[in-house]
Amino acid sequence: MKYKKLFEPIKIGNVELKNRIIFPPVSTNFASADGHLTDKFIKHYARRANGGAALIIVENVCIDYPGGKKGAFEPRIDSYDFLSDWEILTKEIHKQGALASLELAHPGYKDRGVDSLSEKEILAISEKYAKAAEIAKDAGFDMVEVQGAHGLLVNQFLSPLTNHRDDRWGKPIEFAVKVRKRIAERCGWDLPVTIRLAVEDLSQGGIGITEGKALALSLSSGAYNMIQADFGLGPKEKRLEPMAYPEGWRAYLAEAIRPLPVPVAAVGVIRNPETALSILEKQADIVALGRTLIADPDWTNKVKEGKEHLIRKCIGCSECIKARHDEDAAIRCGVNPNVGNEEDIMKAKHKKIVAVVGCGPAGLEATRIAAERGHEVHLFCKEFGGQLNIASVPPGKEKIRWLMEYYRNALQGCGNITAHHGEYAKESIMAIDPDGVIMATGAKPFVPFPIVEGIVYVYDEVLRGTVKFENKIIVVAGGGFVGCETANFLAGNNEITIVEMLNEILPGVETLTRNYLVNELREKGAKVMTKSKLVEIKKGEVVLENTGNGHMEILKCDGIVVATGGKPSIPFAIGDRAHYVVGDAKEVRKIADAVREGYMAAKQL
């Protein structure tokens, strides 16, 4: 078998996994608000274990409540009144042939550091520790996991950036290592205990990969069974990587420990069955598919089966960190509508004659989810992946292409599909009678003022590349994500002003996301004028009005790119045959919607 390394197995202490995939430790905020567990939140984990995984470990579990609490929607194990939530949790994991561990969490606390912690306050904590592990195994966990890294507590009394105490608790390991001693006083030393470690921090003076090392070593030798390389302290972006982040980047850290006496876990935007191997075979013992299982939970199975061309994999759009990190909400998936519900997709009673009226995000979805419940499905498309196409072209956007490559593997073949390529038009569409339409048509450029020729352009003929800038002073109209990513296509090698007319450029856009895109801008040399109203165009120039005091600027340049984004477009109404109108078709918004709406349609035929 091609990927033959991923699926040897490998023990955890005296515990074997079945392969060397991992379901790391994934924020959902899918418990209730009292930190029981709810049936989504059980059922999300039992479909990762039912995808192949071989260790399901549980998210950011409150051990210490209230004062240890972090999230709006935090699962508790600080009490035996949760026990029951946990054996129901740990049965379905069992069910589906995967283990179970428990991320043992504690934030530290905000308004004091540890140096300020007394020894009674520090063997305190180090109890909590233990009794949630003591419940976790009562409640039919194969191991736990402390988390050691992120900047949580344990992360503070391993790095010198937090703890500068002169007592015993001054050394860095002696925290980490009490609560895996306090684990083995109550639950035994054979419960496998691992940890989550900041190998690097990411801020001056912290912990450095040598230092890591050295911490890795030493928590190794008889103390915890396995270790989940990551970073500590440091900026929240590099372990919730925007797109543009290279796959497996992260993978260094566990390199970096390696060799140890037990195994290391890789852990870091990695996608492909190719780049898990590859680690395998150089980095790591063990890969954790954080996003990767989200985004697909089958991933290990259909590596298993060699199917890997069916993966959908997790193109980093980051709307499950919008939801969770921004939001303090439920998690959701740009790419995976079924996060959150986890429900089969059921053969419809009646076959009905479905057309599909377009074939971006929102097109192929339906068109996928009516075709598997049996519909016979006839795809119109203009454009095999609408937006997308020009959506993957700016900078770090390469990855959307992986979902037009998902569903045209996903779609070829499937008998009760027909495919009708070019332009579209009513009469076409109607002719095959169909008992349902599904318009799926995107949407158009907005184009707030006249083109005038050789001067105003539109940000899809430069995406396209049918207009092509070198070398110029390029105004572009717009500062939300179209125009800043055409922006940052074009600031390679020409003079670009952003102007927009709102206070802030990319309002409502995911915060990691935003400050990347306006880095890289930044340094590019890229320009940014806000509240700016275009009012005037003439060869050569543009005139500016300043929304807030009324003033006049002139602007010298030698075009400009209207990105002001898209509007709706229907080519046709479709009268009083049953349909339905989805994504940008509906409102211009972003490919979670389009997939989530394409779903949605499709389920209800």
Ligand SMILES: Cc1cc2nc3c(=O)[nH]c(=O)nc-3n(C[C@H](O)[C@H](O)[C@H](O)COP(=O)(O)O)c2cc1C
The other form holds:
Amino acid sequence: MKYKKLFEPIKIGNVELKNRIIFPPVSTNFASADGHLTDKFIKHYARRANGGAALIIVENVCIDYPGGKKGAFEPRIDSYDFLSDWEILTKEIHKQGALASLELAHPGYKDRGVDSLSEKEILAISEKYAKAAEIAKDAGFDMVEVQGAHGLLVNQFLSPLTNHRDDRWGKPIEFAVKVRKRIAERCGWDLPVTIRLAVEDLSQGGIGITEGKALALSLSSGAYNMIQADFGLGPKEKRLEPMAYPEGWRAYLAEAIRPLPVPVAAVGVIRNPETALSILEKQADIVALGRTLIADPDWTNKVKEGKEHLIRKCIGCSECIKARHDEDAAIRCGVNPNVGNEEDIMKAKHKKIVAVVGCGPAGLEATRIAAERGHEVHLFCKEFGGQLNIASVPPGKEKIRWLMEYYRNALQGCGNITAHHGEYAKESIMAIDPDGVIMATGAKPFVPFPIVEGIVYVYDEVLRGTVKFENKIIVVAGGGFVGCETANFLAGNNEITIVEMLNEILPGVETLTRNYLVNELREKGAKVMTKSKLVEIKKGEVVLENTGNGHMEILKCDGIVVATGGKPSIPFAIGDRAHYVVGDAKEVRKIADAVREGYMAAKQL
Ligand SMILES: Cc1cc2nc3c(=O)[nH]c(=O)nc-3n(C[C@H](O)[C@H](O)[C@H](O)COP(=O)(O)O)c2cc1C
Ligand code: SF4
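Just the form predicted on its own so far, so send over the form predicted in complex with the named molecule.
Now the complete complex, all chains and molecules, led by this one.
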């Protein structure tokens, strides 16, 4: 078997993992505000365990309430009042055949660095780690993990940037070792304790690879039983990577600290089994798949069963990060509508004839679910993938094609789907006499001014390559996601100015993705003009009005590319047939909305 190495057992301390795949901590915001676990929380983790990963490390948990609470919906384990919640969770994880661990995390106290903590306070905090570990052990956890990365408290002790103490706690590993020792004293050395380690801070004067290697060696010698190689205090973008980051790009951290007396895990954008295998062959002993298992909890079993073509890969759309970090809301997934809503797809009581009109993400997801429910599905398809075809064109957006591949593979071989190719025509849809129709016909670009031939172009022509520019001066009208991605596609070979009426570009886009794209545009020399309205288009120039002060400005240009959004496109009314309008055909939004609505509509039919 090609991926045999992924399925070799490995020991962490005295506990054996059935394979090399673990689920790292991914905060969900599924706990309740009082720190108790909810049904949603438990189902989420049980579902990940059910998919075949050997070890589930549950998200960062509050060990010191209220001073060390991080996030409004962080679960708590600072007191035995929470024991029974965790008992239920570990039972469910074990029932699904996986081992359970829990990430003990402490952010440090607000506005106080580690330099200001007294000896008494430091000892009291180390005790809180140990107490939490004891509750975890009593609740049935097989091991615990200490969060020693991401700029949190242990990382602050480890890093020369934040630890300037001249007492014993000034020795970088002292606190981490103390925590490990106190856990062992309360729980016994039998309970394995792993650490998520800041191998590199990625900040001037912080932990560098040489220091990270030395820390890993000291912490693994007799203290921690496995090390997850991660980043420290540096930019958040590097540990919650936007879409453009290549697969497995930071496995070098794990490679750098090996060999060690304990296993080393690599984490970060490991999406394909080939990547996981290559990392296990050269760089690490274990692979940690975070968003990978959010998008498809069955990743492990699919690889084991030779069905890797059926994996729904995380495309890095950052919808989960937007929910968790920008909105403090429960996580959701752009490609997996079951996140936060784990349920089995039930066969329909009555088999129906279902017409799905459109084969973008909404139509394809609706087709998948309607077929799984046993309906006779007719998919009317003009262009397989719809908008995904052009959304995947700009630099760093290639992963979007994975979603198209997934649907192509998942729908192939479903005996109850008939595809009808060509333009949408009401007669051909009515000819199958459908019991229900799902309109997923997408959107058309919205062009707020007349197309002047040879001067004004629309973004989709550019992304499809039917219009090409080289060494031209181009104005991109519209600073939303599509406008900025189109500008990024054109920049480098052309002189680009993005013109946006609002005060800022990329409103509503997840922060790290937004910053990444803004930086890309800046590096390629693209200019941005906000509060600017295009009032006149002439050959060779455009006239702009500043919406703040009314000043006019003339900009020389060879062409204008319009990217001012889209408008729903519904080619005909369906009459009195039961029907649902989903995705961009309902309202122009994101892939996540399209997939979710396609799913919901097919579930209702
Ligand atoms: C929504 C979200 C929440 C996360 N929460 C945590 C957390 O609670 N603790 C932690 O150490 N890392 C957390 N991470 C980081 C992941 O464990 C993982 O290191 C990161 O997502 C990169 O791996 P991936 O590309 O496989 O997702 C989170 C990541 C995401 C996307
Ligand atoms: S929301 Fe997007 S980034 Fe997050 S797991 Fe799903 S596909 Fe990946």
